[in-house]
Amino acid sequence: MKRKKLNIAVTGLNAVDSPGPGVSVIRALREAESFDVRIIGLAYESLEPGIYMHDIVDKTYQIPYPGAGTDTLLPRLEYIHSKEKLDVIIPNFDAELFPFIKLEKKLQAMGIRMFLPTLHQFEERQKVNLSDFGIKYGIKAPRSRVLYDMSTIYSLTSEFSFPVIVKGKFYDASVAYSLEQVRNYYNKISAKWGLPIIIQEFIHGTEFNVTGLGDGKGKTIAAIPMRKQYITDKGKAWGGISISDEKMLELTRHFLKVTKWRGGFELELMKNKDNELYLLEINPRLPAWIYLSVGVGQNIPEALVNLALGKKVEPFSEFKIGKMFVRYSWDMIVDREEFEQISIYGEL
């Protein structure tokens, strides 16, 4: 029986050193066994890897950064579906969340889908909002202060002990040792991703990541627990394992049955010396190492969609255990016209 092909638009083509979660999202879409695709990548910048690997994105358009705001981005989204005819949206940046949730209905209406939380479980999940989070949803995060202004720096003292993590709005932690550290690290990352600035009690401990899919009404349609083998200096996992911790998994679908969260996520923990679990950060969307779910038997780019598109998806029942992702990079051969093509016109 011939598969139904979608015409699905993945963002997060970019490579860096925190790299972005879209060509994982595209491998494991092209290993789907519930329909066929066709891949079109949805970029911000000129050098994004993924533009220029057509075995895995078949086009690829510009779309403007999250700060221009909706009124920039629907235009633009509109272009491309009358070219393409989208079938889903699948966006892999904290930041351009929020442009694409307010956007959901007006796509809808056009014939394009997206499985993504609802602004409110969005905006409550904030790390400026961590610490009240936790305690709403009775899951154990650690204490942090918000701050706006760099005179505050100094009343940290009172409030806590080094080290500390001094976080971004959207992106990028570092470890803290003293007041200074805090000094120059709030002003690095502020310089970048604006105000405001949180710092976070440093917990002491082993850290673990699950990622998972939730189907929006609290049920748990995927979570795979995994251990960080190899840390980048940004706290990034370069390669990781898949493991079983049972208590990971009830934290998991406590949390998504009692926020009731719709889509993908990343839930970033630590466990201390006395095996307590804390919750340092929920991402909002597919990490980028998300292709190891396709490693494991739990295709979660797949369910995605089929949820995106209002089919029935079971719950996975197991994965897994000991499969290993090691990331690595290779330098590609491009032509000069395609990075002009893709600078001048926008479409590659």
Second form
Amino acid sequence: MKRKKLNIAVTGLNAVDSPGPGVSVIRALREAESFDVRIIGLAYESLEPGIYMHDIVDKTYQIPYPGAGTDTLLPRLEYIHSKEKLDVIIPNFDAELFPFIKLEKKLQAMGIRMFLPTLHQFEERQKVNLSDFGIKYGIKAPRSRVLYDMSTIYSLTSEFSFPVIVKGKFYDASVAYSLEQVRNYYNKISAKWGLPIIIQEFIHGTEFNVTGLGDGKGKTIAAIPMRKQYITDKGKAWGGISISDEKMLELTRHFLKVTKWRGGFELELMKNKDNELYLLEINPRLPAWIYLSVGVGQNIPEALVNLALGKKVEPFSEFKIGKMFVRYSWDMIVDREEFEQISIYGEL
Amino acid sequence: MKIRKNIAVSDSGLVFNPENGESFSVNPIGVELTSLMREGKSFDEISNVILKKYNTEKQVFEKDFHEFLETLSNYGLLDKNEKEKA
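Just the form predicted alone so far, so send over the form predicted in complex with its partner chain.
Starting with the chain above, the whole complex follows.
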């Protein structure tokens, strides 16, 4: 039987050393069994590698940065939709989720589906709210404090013992062993990502990640725990392995049940020496290592698309343990004309 | 003195803990010892098997075996309920 062809737009084509999830998501979609795809890449910059991967992305359009606002983004998406008849959009960056969530109803009226967390879910799990989130839902999370003013740094010593983690609102995190280092990272991170800065209790232990999919009604459609085996100097996984920790799966099911999370996610967890799990972060989107989900037998991007289209999706019941992903870098040879096309005309 | 049920030990000596993703390698004697432990054999039974097969002193083997068990325990590969019996 011929599978229906869907036009799916995907962001996050920056397959660089701190990779966006786009290319992984697309590879998973291309291996979907329930539909065929034409992939429309949505890129912010002309050198996002996915733009030039023609066996991965069929056509790419540049879109405005999230900071430009929905008034700028919507007309661009309308133009792309007029050309490509989009069925689904999968946004893959934390920073762009807010405008896409805001536009969800308008896009739906145009016939474009997404499967994103609600604005409430998105806001509630923000790094600045994570301590309260943990208390509300009975999930252990490190103590944290939000700083808007450098002068408040000096009161940290009464609340925290060193080291502490200094985090930016969206990205970046550094371990500080003294107030002097806190001040340095405060300046460095706030210069790049703005305020506030989050100071988080340092939990000693081993870091794990869980990716998965919630149906928005409290049910777990998919959940896969992974341990990073090879980490870049930016803290990104360059290799990892699927594991079978029942406590992590329990915590994930609990998270999805109590929050009724809608969409893909990644939990960053720390396990201390007493085997207690701490929730360090909730990323409200699929991670860059999502292609491992295909490797272990749970094609999460495919399930996400089917949920977006309103189809009934049965929860996955098992996955392969001990499957690894090993990332690699690859030089493509690109004609200057292609670069010109995307840079000048915003399409390739 | 049993290795935890979910720990996988391949014939080539790769030990994989599926709960935390850690993997280790053991030498051929390590493979033999873990295999005997999996069969549920006691310390003395394993000692007898090894001493019959290899030319080594009982004292030397038992010291090495204790060290090996200690290492397995440190990496969380032994069944905790069984460890006390060792």
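What we label the rigid core is the largest C-alpha set whose atoms superpose within 1.5 Å from one form to the other. Computed from a predicted structure; not experimentally measured. Numbering follows the first chain given and starts at 1.
- Taking 2 Å as the criterion, Val334 does not count as shifted between these two forms: its C-alpha moves by less than this amount when the rigid core is aligned.
- In a rigid-core overlay of the protein, Met324 has its C-alpha displaced by under 2 Å between these two forms.
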